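One chain comes next, on its own, written as structure tokens: the form predicted on its own.
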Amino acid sequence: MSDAIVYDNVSYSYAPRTARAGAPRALERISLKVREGERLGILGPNGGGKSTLLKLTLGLLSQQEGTISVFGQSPTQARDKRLIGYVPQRVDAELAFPLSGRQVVQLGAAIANKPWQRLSLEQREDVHEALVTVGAQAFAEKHVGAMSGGQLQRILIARALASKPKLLLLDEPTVGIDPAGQQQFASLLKQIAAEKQLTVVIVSHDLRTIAAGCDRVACLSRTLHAHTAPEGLTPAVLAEVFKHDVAAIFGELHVDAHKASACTDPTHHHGHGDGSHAPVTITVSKGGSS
């Protein structure tokens, strides 16, 4: 199976160079291969680095610092020829426009269109063939603005499929979206997947949106700290992963995860090479004592 996209040791900060010595950097030494057909969650706290890989990958950033590739091209390269479509986040602006669902769907159609141009036949059926995958068409004609979070996440996804993509990036998909719908959109998404062929990156600080419509896991925060299947993650990896984000509550941590007694069970799956399994308590205290 080949690469859909690679990351080689890829470091970028939003600080001039001339004025980051010694500044954390937004993302720190990251190297991981997305293959072919995979459906990649990317898992970290805000502030963690996630868009900015994202915004990387759309060639929307020059990477300051190794190198992407996205089917063997350049960022820039797959976007211009239509390989990457793209959810972004829910913008409350977006949904100001006096626009249907189907007129949303037909902006990703005709993304490489000249602004005279009118949507070709093909392009109105490529439309059509989007709002159909994901289900939408009961509700195509309605305003995007009032719309539930689940209904418009749909005609987002449209939008990017309409411009038939085969590598599909979402950012925080399930924003506004309840518990019952979330897992209703990691089975749609596992089924477009299938049908279209796609490869999916979805970006989330989410635990359940990634463990439920994700084949593997990255846990970024600024650099890799783990990539694994969903049922290989670990409360320390988790920990390590999004302490940032406790100690902005609590203040200044200490965050421990320590291994209690081994588990026997030999029914029970661990996701680790080794098969070797142990609960993990979690312990935060101030000070940096436990």
Contents of the next structure:
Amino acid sequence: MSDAIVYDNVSYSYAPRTARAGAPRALERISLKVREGERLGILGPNGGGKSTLLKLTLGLLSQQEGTISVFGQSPTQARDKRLIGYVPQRVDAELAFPLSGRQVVQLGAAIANKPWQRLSLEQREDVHEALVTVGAQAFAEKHVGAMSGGQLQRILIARALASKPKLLLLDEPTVGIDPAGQQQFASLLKQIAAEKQLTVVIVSHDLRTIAAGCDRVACLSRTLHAHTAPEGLTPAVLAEVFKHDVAAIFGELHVDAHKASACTDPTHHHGHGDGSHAPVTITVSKGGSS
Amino acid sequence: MKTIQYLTDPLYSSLFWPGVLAGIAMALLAAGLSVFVVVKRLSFIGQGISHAAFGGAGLAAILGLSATFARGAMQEAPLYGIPQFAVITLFCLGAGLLVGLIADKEATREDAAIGIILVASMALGAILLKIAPPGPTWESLLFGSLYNIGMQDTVIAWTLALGVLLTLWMTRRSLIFWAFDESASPAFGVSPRTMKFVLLTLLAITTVASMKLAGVVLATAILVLPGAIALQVSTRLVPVFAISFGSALAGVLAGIVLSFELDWSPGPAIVTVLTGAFLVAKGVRMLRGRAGTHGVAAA
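The form predicted in complex with its partner chain is what I want next, because the block you gave corresponds to the form predicted on its own; please supply it.
Every component of the complex follows; first up is the chain already shown.
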């Protein structure tokens, strides 16, 4: 299987060129390969560099050191060729704008059209297919402001799929969505990735989203702390990655992460009647008891 | 009825028709932008830009670009030419860009920056108009006047209207994408900075084209009210823009009729009509919402 994305020793600093020496960098020597067809979760605390890595992958920022290739091309080339589909946080959308779900997806499909070009027949079919794929036909004509969080999330995924990308990047996709919706989202993503043979990268600070929707996890807090299967995350790694976020709230902390299959406590991992267990439970508590 | 007399009697018609035609152009200009102004919460920056036009008019006056012409037997009025329009538009655009330049996320938020530029432009306009050769009156600049509009102004207003509408049509997909989802737009090849610049430029042009009829104080209202009315009535893209155009056109024409009949300034008359329409639309929406709630409760 070939590589979809290759990060090779990538570093990035927001400091101006003259003030870079000695200043802390947003990303420090990131090396990581994402295989084609893989679903990778990038997990990390707020301010850990997740969004910066996403912007670098989209070609919206340029790294000062190292290289990034997306399907063997520069991120900008890959983006211009519409190889990358992007799903933003839904909370950023302006829901008062008078658009239906279908029109949002059509905009995604036709954004590179010339002003005088109408939506082609093929583009209309792509839009329809994207709406069918995410199961949004029933509410495609609804105003975006009248949609639930989960419905809008599906529309934004359909918008990203409408240009038939090979790579799907999702930025905090489950922010503001209830736990049941998050579980549905994970199942949907699994189905889409398999159906469309997509490579998927999810950026999130929510372990549940990453654990339920990804094959592999990269823990990022300025540097890469680990990249492993969700089950392979050790308490030490999670504590290291999240220590800045959690310590501020809980003080001294203890992290317990374990697989559902190895759990002896019947109260853990319940509530997923469809069999899609959250494979890892993380408990963070104060004073060393879990 | 004075309206019919003013528009058909050869003694008056050449004086008033240019204002009516310029008003229609202004309605078309404003209606296209209004939905974006409302949804992107740009009303206040629109206010800042329109007040900057007062400073621009002062600058144009001091540069000697406003000449006083005798027009007809009724009134002496300043005739604005293309250089004057250009100076005021560039001044307004500069003010808009200056807001972006001095606004930051810490000490000077955007609303504070707009407030500063707004009053600074008004003050500059007041000083420059005081020391410039006699030109347009303060009142006509602030509240507009039908008497001030000549055929040349009408031609300029229509040229600007067609240019703005063409630009809106050319950039419609990017503009709508940006308006709906600004943070995602760079990933889809749409630059938020470019889109905001395009919109601010169009706002500046629209303000300058509207200021002779509506005045700098009330030009913003024409940029806000048609979109606000349309968004009360519908949540569908095409109907919203159609209602915005319809209400702007109806509001401007009804306002001009009111100004003829009651001898009001056209700016306040137009704004009164549009505000009334907005209140009606808002009331109907509230009643509909209440009826819907009762319906659900009854069910």
